[in-house]
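Just one chain follows, in the form predicted alone, and it is written as structure tokens.
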Amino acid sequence: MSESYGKKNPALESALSKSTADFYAPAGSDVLSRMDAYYSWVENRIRTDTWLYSRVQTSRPAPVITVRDAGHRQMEAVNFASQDYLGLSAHPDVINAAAEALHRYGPHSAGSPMFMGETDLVPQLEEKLQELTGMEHVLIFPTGWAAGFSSLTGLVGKNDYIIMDRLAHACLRQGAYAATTNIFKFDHLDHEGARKVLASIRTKDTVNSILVVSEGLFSMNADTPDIRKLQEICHEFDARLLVDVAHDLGATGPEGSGQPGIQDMKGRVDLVMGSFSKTFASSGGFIATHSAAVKEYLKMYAGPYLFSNAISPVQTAAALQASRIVTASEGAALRALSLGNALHMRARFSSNNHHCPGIAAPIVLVPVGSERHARLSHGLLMKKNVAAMIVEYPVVPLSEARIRLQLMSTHTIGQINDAVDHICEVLDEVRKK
């Protein structure tokens, strides 16, 4: 760290004393220059090694990665910051499939999926996702964000209602606010809280639609709702349920079916959406439904589908091949390795007196607390050649910073042990300051 945290200095104290909340919606008549204060704060955090963001990969996202930080310093580190839960981005079959698609179709979709932008690989990918989700119809989007956002803006009208878990992903929250002003949030995993909101709405409005939104695996808490209970509550009040399976589909569950499969709800949820960027070695997303009418309607009325280029042929081919591996015996073996790694990491933290909340999953959370401690930990971990995802507001609430460790099936026990021990040492050190 270029500024010693062992003694007070103005630059470091400034970097540690504010959050992005202090710069939200800046005032001023010039829409451009009013960002200057934020920029100065970011630059100071970069100089003091307390900026958690903007690292650049200079190698593929493997268990060991070469990375360049925002201060342009390059280093090799054990990698727990990439989302590649089964390690499929390095799988030779995935790489070959992407290369073949590049040579056959070129790098670019060259159009909206409504106007000849899709390749003949897309229907094949849709079929694999139907198999994984147990749903009859799937619509592919160029990004996971687009799928989540569109699932709300494309289906919910201005007079309808959205009831969502308070910790639902930002793409779902922003989609909700773009769709209607009738938005209600229930406390995280509080199913009875959701029921009360539904009951209250239905006593006043039996005409308009209600969509309840949750996730299969919440990535900042490593926990999951009771999907069956939520679905039953929704049907009790003539509402529909949407579950985001971005972090669990493919990486967990029987045959990669995620939390719906684990909870015996595969194919029994009203709507499912997800992303290819966590397990399927690609970019893109999808919405799955049992209704052919919903799929066709979203094609026309989901803005990111109609007005964005289709998913590229290279990304489609990578996701398609990854999905084939996920549903094969190799996928089951990789998921077993992933679960074993997660259980081992959680036990290792516990033996060092650090509790990891949630369930055993490819995501392991280590609570940090204050933004100050999180920022100091970032620089110290990089010095120990550990690349971890340290998050603070606005990704998580203020004063609830945490380290999110993203495991791969291809991590070794030795790499996990070293990383856990370094993290525990760093956290114990910064908490004394």
Ligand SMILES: Cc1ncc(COP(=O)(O)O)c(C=O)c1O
Second form
Amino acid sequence: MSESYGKKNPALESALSKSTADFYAPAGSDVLSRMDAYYSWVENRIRTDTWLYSRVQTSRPAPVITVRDAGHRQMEAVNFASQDYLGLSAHPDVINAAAEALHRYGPHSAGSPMFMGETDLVPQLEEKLQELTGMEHVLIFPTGWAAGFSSLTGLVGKNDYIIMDRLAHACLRQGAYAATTNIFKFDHLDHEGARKVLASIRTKDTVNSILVVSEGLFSMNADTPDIRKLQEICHEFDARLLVDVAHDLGATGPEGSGQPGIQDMKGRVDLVMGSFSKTFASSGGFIATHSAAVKEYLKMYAGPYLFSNAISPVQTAAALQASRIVTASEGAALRALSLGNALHMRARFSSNNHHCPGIAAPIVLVPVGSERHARLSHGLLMKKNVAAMIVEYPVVPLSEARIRLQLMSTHTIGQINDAVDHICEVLDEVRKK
Ligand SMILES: Cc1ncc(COP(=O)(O)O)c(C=O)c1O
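Can you swap the form predicted alone for the form predicted together with this ligand?
Okay, now the whole complex, with that chain kicking things off.
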């Protein structure tokens, strides 16, 4: 990053202004040529070392990683930007299971799950997910995104209602918009806000369905709703609750049961969905339900299930083996390490006068505030060999940019201490600019 800043350096000044929201839905008669302004802005951000996206891994996700940034610079970094909370992608049993599946079934599924694309590993994975969620029926998708999107498009009709936490994941928001125009958002974690919307809908409409949507652990805030309360409110108004446990299942809770387990709600939420792309060392996702009819219906009517190839055998085998570790005593030991790492990191930030919001979880957030400071921190952190995610508007509200650190059980205390110290130095430096 150039030392000169602001008005003395127009390229940097331009890179530090605007956000992706400014380039959303560009106007113009040619659908292919109206992205040029966005492209120039991105190029300028890459040149000024303020572009935090599109880094590629040149090694596996692990506490130390080699990475190439968008400006093609290769570096080694301590890695807090991978979602491999228990470090299972490096586990020899997971790697062997994936390799065996590759040799036995080949690299791809070669068909929709409805047309013979699933291997016999899939029912075994469903069974593990039934155990983890406490739900009787599980449907597996090739991505968590497809599972989230499908849970809404497959079940909610255009006359129905979706009431969602304002910060619910994009797959749920986009699924909601594809399902109905009757969408209401309540303030983050505000179950009383959800109740008010439910009450007002039910005074007018007792005929159509209502699905309330939230997450177990919100990854941009590291916080959790009161799932019991939300579920009770739903039932009070003849509505159903969907909770996305992508970040908490496996990584937290008794036997890896996530926030539903921590809140004594395992098996008591109407509908649960999740992803294998965080703790389960794979990609893929699932919807879990108590109803065999819901599962069967989604197979035919959730677009991404019927019209997309099934989860690959390699993905399935990795997720299956990871889920076996998650539910074994080894999983409990890894979760204890993960929690210890999270508590340690939060305490070290706190002793440096940085308060990390949210609960103790493998996601630790460090508030930065201004988008300019956040973008400047990105290049400085990479120079100090720390790979972290910078999150800024419109993903989070304006002027509430933050650094998101995703911990693995396999991070050492030394790596955490060094990273915290580097981040604190970088934040001090950018705030002086
Ligand atoms: C809360 C949440 N739900 C769903 C997804 C989608 O999962 P996947 O990456 O498996 O498509 C993600 C991934 O970022 C997520 O964070």
